[in-house]
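Okay, so here's just one chain, in structure tokens, the form predicted alone.
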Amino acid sequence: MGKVLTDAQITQYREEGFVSPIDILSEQEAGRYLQRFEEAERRYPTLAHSHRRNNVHLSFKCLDELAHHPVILDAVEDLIGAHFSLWATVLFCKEPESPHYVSWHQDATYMGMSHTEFVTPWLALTPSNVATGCMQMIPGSHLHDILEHEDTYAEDNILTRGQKAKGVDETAAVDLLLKPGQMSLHHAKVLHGSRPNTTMQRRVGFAMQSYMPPHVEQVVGKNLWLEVRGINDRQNSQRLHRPEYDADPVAAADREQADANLDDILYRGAAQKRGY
């Protein structure tokens, strides 16, 4: 029995790659933290939006708060041990009716880490359903190889480079059905994605992606974490700053230089790059 996992859960995670759904804030916490956000959204549309997603609890406070709630970091200890550190964040906001969908993808395919063994916690802040466009994912594909991925750079596709897994059994997929507070935690070679949102809600989940042990490391890129729990030594690293409130310009400068750091890495030997 871990901390927040039960002995089923992590087996689960072990043996299919992913556990759902995990419950964390109750649905009107929730819905506080929804608030927050999208008030700190309006008051500096700069820092948050569908082409600037990525590391936004650099800048707004709530989500620096999320990354750092104590169940969720409980959990990932239950399953990649008591020292990790947070490389980065996506929000996934899907408007109401659209067309914007995610491929079948694995994460690890190009952040260009030394290791695999890492999990993303994701969020939801909304009802995260079928009909909004929930997660899928197929059970057990983290234990095999990476798979080879396409980049189609499709308009609606929202992944940087559309890149899209090739030789998925769509038949195998598992939706991940999610309450306001809860969340699931899958594993960086997982394969999975989502449909658009049909409904005329707006569907917003908060993507911790990832937290991972000191033995894993950036080979390809800057080295930039965010310390979270344990200690965490790595060679040549840059340890980030967490906001002490929304648009602190400390953190906003490291979030720059993460955020530039990340399209060199997601980029690299693209065809073209987005505004993803």
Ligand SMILES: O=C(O)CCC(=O)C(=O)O
The other form holds:
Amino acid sequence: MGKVLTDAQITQYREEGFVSPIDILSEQEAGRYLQRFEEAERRYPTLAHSHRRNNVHLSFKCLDELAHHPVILDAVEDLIGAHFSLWATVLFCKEPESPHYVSWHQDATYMGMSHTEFVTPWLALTPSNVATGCMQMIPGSHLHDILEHEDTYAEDNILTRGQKAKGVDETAAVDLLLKPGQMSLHHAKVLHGSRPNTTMQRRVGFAMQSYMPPHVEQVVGKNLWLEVRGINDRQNSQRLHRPEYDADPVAAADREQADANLDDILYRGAAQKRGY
Ligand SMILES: O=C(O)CCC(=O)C(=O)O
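Given the form predicted alone, corresponding form predicted in complex with the ligand:
Full assembly next; the chain just shown is listed first.
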């Protein structure tokens, strides 16, 4: 038994590359976080929108709190040990009846890391189900090498390059159904994607992408990290600041740098650059 995860959940993660659902917040608490996020979004529209969805935790206090939520961090610790930092976050909002989807991919493909033992918690702030376009995963796919990915730049594909892994057996896919306040945890190499939101409700998921132990090093781009738990000595790394309040200028300056760095890493060698 870990601090949060049962032995069965830890085994599921090791064997399948994901574990879900895990209760983090009550539905009411999730509703309050959603409300705080949407208020901040209305107040500072330039800091969070579909083309500015990375690292919003460096701008909005409610997302910073979630990225440091003790139960989320304990669950992460159960999988990767007691020392880890946060690389980035992505706020995946699928607007009502929008055609946007996420093609099959493996996160580690373009992150420029030395190793792939890292984990992403994805916390639902609204219902994430088949109708709203929940994530789907291919169990056991993290045990294989990274597949070749093709950059499609397809218009409704909300991945940076519209990258699509080749040769995915979609019949093996599992839907990760989450209520508001529940999260999934997925491995850097597991194949996953999601379909469009066909409902009248927004689908909001906060991906803390990813928590990484100190032996995982950035080998492409600058070395920028938010220290989260334990001791994380990395050569030549720069420590990011947490916002003390919404739009805190100290953390905002860090976010500018972190977003530019992410762009540089994720689009390295790409034929086109899009706004995501
Ligand atoms: O939110 C989605 O639909 C996809 C999220 C995703 O690909 C990820 O968190 O790695």
